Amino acid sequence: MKNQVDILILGAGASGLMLGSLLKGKDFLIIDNNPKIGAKILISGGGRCNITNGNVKPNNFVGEQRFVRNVIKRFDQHALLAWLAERELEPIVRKDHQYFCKSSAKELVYVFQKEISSRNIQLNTNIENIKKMGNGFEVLTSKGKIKAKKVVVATGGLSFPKLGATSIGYDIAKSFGHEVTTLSAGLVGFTVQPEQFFFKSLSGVATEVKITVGEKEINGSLLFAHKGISGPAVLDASLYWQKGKIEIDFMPTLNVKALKSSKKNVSNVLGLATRVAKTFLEKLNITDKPCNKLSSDEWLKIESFKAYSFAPAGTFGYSKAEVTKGGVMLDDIDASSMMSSKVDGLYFLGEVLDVTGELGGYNFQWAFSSAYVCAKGLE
């Protein structure tokens, strides 16, 4: 085991591995508590890893917009795709500008394995403590002490605890005087109140919706689940929800006026799966009958599902969350290097920072962009 290095990278996830790949000729070591690198990469995107998105803008992220813009523009999705192409990885586009590995996420992990010598990676190693020592740091691990001139915290967030996720990155930040914003599960499904328990009878069914959270509108698919609601639109909505009500338009394309004279049964014209339509009608105590036989009051009841407002009970939690919302505050991070303005030689990147992207490859792009900026700061 190396016990002294110039640069110690804490975490062998997306940001840590990208950073290691960019530190050619540098004396560095990556340590991680997992038995293999890229554990979260390997399970993301259904095992295919949504690497990035063809349209990346600051407003795809929850976080200080100027900071995000300054980091992303230095290594955007085009630069990332070019970098990957040079290493013979050319993702395929799916789901409207989302770039995935062709066969599996192993392709991306293999790129990092080729770029980083195994001598620069130490796994199955827990971080126990870190102290500033003169011009450098002393890191106490489960396998002994490591002295480093510079330390990069790329430990990720709290999501997927079964993959070894811990609070260590936030703990390190706090120990050096950094503020950490409130942490919560992000890109995650919502649990529901007793009034919405009827959703559970629709478990496994998906439908297109528009969700409004505050001033944010999200269009996409909602999946009814055993615990409540999930699906892409709900996961994105979770980034903007704190507490209180959300509003769901379950029939975003429905034109009620155009249907009132129709002789078709109402369950067939709402633009919903038959099972969903009949469940909603039952909830409203409306008999499934021709549209032209519905009363004005019945139409008003149906329209309530175009603006169905309720307060989620909570979320599915970190075990089901794609990411952690919140993190190390950006006020004391230099966007030109990712270095702490409080402690010389201490860097933070990726998910541990108070930046969270929407669903669709944005969080991996953030990891890679922040790693690039950090690599330049370490030159």
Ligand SMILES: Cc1cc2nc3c(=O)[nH]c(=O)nc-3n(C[C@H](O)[C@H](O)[C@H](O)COP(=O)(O)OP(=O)(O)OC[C@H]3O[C@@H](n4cnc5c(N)ncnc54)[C@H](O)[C@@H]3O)c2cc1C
Contents of the next structure:
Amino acid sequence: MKNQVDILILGAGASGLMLGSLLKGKDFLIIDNNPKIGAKILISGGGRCNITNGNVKPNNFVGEQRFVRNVIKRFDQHALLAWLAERELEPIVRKDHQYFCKSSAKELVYVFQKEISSRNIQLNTNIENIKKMGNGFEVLTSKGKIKAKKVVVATGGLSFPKLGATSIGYDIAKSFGHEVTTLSAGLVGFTVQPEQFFFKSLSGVATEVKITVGEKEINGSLLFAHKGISGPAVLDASLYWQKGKIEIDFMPTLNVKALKSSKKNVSNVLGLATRVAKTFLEKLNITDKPCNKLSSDEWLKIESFKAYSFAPAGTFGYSKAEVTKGGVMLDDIDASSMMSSKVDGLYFLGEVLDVTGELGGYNFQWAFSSAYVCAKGLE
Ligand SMILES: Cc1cc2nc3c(=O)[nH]c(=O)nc-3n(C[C@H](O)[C@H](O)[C@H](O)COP(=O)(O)OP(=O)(O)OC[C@H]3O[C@@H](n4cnc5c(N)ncnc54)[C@H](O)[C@@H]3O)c2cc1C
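Pass me the form predicted together with the named molecule as well; I've looked at the form predicted on its own already.
Zooming out: every chain and molecule, the one shown earlier first.
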């Protein structure tokens, strides 16, 4: 094991690997507790990795907007796609401008494997502690001590602990006097209260909804799950939810006025899968019958599913969450280099920072953009 290096990168995830790829000619080492690099990349996007999005704006992120804009603009989705194309990775666009690997997330990991010599990567090594030593640092790992002039914290968040996630990045930040905002599971499903336990009978069914969380409105698909609700719209909603009520419009296209004289059975016209419609009608104690036979009261009851308000019991937690909300406060990070303004030579990248992207490739874009800015800062 190398025990002295100029730049020590903690974490061989998306941001650490991009940084390593951009540090050509420099003396650096990446350490990670996993037996392979890019563990999260490999399982991301259903195994195909949603690398970025054709439409990246600061408001796709929860985090200080000016900081996000300043970082993203230096290496945006176009720059990323061009960089990947030079390395023969041409992602394909799927729905909602999302760029995915053609066949497997391995394509992206392979790019990093080609860019970074294996001599610069040390796996199966747990990072345990870090101390400032003169002008540099000493990092304690499960395999011994490593001295470094500069340390880059690219250790990600708390989600998916089975893939190596630990709190080390936040611990390091705090030990150097950085503030860490409240952390919680993000891009994750909601558990529900007993009144919503009837959702369980719809487990596996998806439906188009509009979810309102505070000021934020999210349109998309909701998936009924065994323990609550999930699916893209719910995952995005989790980014804006702390506690309290959310409102779901289960029938965003319903126009009651136009239906009142219809002779069709109500379960067929609500814009819901029949199974969902029938479950909702049963819940409301309404027999399925032609629309023109429904009373005004019954229509009112049906419309309650257009503004179905309830307080989620919680979330599915870090074991299922795609990201961690919150992180190292941006106030003490220099957006032009990603360096700490408290400790010279200490840098933070990617998810460990207090920036979280919506679903759609934004989190990898953030990891890659922040890595690029850091690489420039290290020049
Ligand atoms: C199931 C899933 C699917 C996802 N899909 C997408 C997607 O399609 N598109 C998208 O944009 N985002 C997606 N994300 C989010 C994305 O993976 C992360 O935001 C991104 O990987 C963050 O990059 P990072 O470099 O900051 O951290 P990570 O990629 O998490 O890398 C951090 C690395 O540090 C290592 N580490 C942590 N603690 C220690 C320690 N103590 N010692 C040694 N090593 C340590 C970890 O093992 C890890 O390898 C997904 C996440 C999950 C969980």
